[in-house]
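Next up: a single chain in structure tokens, the form predicted on its own.
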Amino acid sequence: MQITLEVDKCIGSGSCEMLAPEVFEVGEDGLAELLDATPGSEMESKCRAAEESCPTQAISVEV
């Protein structure tokens, strides 16, 4: 699975983070910080909702 973060969309919800913290966080910046660019399929679920919740749709997941 490869995850984007396209950060110029970003406006810091933070929405990812809640839902996916072991591959997203909002950095000091106060914008989005991708951990992890390729997390396994056991968190493809995750990914998806993240996804979903952006409302910037700054993220989009692949698989």
Second form
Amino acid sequence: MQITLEVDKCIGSGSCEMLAPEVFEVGEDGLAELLDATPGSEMESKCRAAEESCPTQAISVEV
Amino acid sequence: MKEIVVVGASLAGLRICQNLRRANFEGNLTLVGAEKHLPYDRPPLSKTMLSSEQDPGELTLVSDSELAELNLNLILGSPATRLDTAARAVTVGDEKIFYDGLIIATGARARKLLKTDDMDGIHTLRTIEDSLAIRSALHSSSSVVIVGAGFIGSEVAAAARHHGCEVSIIEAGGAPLMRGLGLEVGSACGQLHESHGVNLRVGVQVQDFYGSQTVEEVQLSDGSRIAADLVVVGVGATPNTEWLNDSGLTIDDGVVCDASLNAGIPGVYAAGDVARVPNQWMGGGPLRTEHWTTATEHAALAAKNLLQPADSTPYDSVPFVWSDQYEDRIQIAGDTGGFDEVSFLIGSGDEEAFVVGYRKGEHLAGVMALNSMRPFVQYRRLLMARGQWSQALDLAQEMDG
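Got the form predicted on its own; any chance of the form predicted in complex with the partner chain too?
Below is the whole assembly, all chains and molecules, this chain first.
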């Protein structure tokens, strides 16, 4: 699975970190960072939820 | 289940369709929308759309290729006008669309003030057309009056200052966002406006509008008048339920649902701004929530529970909403109404960044943050874990240090 994060769209809502803290973290600068850009398939539902919950559509998940 | 109809083609409606297809629903899927546009994102309508020349096409929430994959019977520009739950049919134009499963996501519309339809220059903000009309008016206006210091009013005020307009905000309550955040924190939000040169008038109401064809002056309840060539009214929204009046569903400030989003009849669910649903995290009775995040969460849950009613999951989420005003970002999570104590966890009300905590009993009930994304996320996670107030204080010390 490939996770893409467009940081310039990020508003630091933290929705992604709430849903998939193994993959996303909002850093000190208030913007999301990818902790793991290629997580295993067991993370798919969490990453999908993060993708859909991002208020600025900054996350995309490709399986 | 062979036929599912989703009524309402905004964020919730689209997300419902995406979730149904991802859950391998292969039957006919109809999406009905009153607006002519493909599902689009509304938060930018009062933010980047007004402060820049953003192309509204950028707000579309679904690409052409994804839309093709969803394989929808897509009916846009035509509202549903009636629901017959006995015949299991939705009327759209002259057509009746029959369903095995129905999800209602018709959203809400901006509340208007009396008489405002009779005069030019008075706007509400809910749609792409509204946003474009206000943007165009901002280019030619010098005096802007905003009615209501909620999120929409506050964001439009910021955009109007960005365009160099004189701006007044008329707020009936004692401070901006007071109902949601309390007087002290609302007043801190009011300072954002005043520091940007906005004339913030609290505790007064609009009594009348004057002008020949176009608005020229706004009369307030304290007798004063303010010149205005553009008025934007942001006084809340009304759920779009009129088409359901004779459906037999319980309508009371929205479609009243149980915690699974079921509207009282098997196979009929509601989601998003139109749904009044108990939120397990909040406790208590059904609530109507007009947050972006709520729409996406409802959509995922309604799709799942419609397909697997025997395995229904209740709605259980920490409410979250954000607002961009000037260069500042306000974020709110949890329950910030009906608190026992409100106090600044990080910073103070006259600083450019702070975090406020709302205590209910021994628990942290809610958080409001200004320009504090990283701490906010920490507190949002603490709310999700139903954290204690003492943990909220500890977290503040950790982050201060």
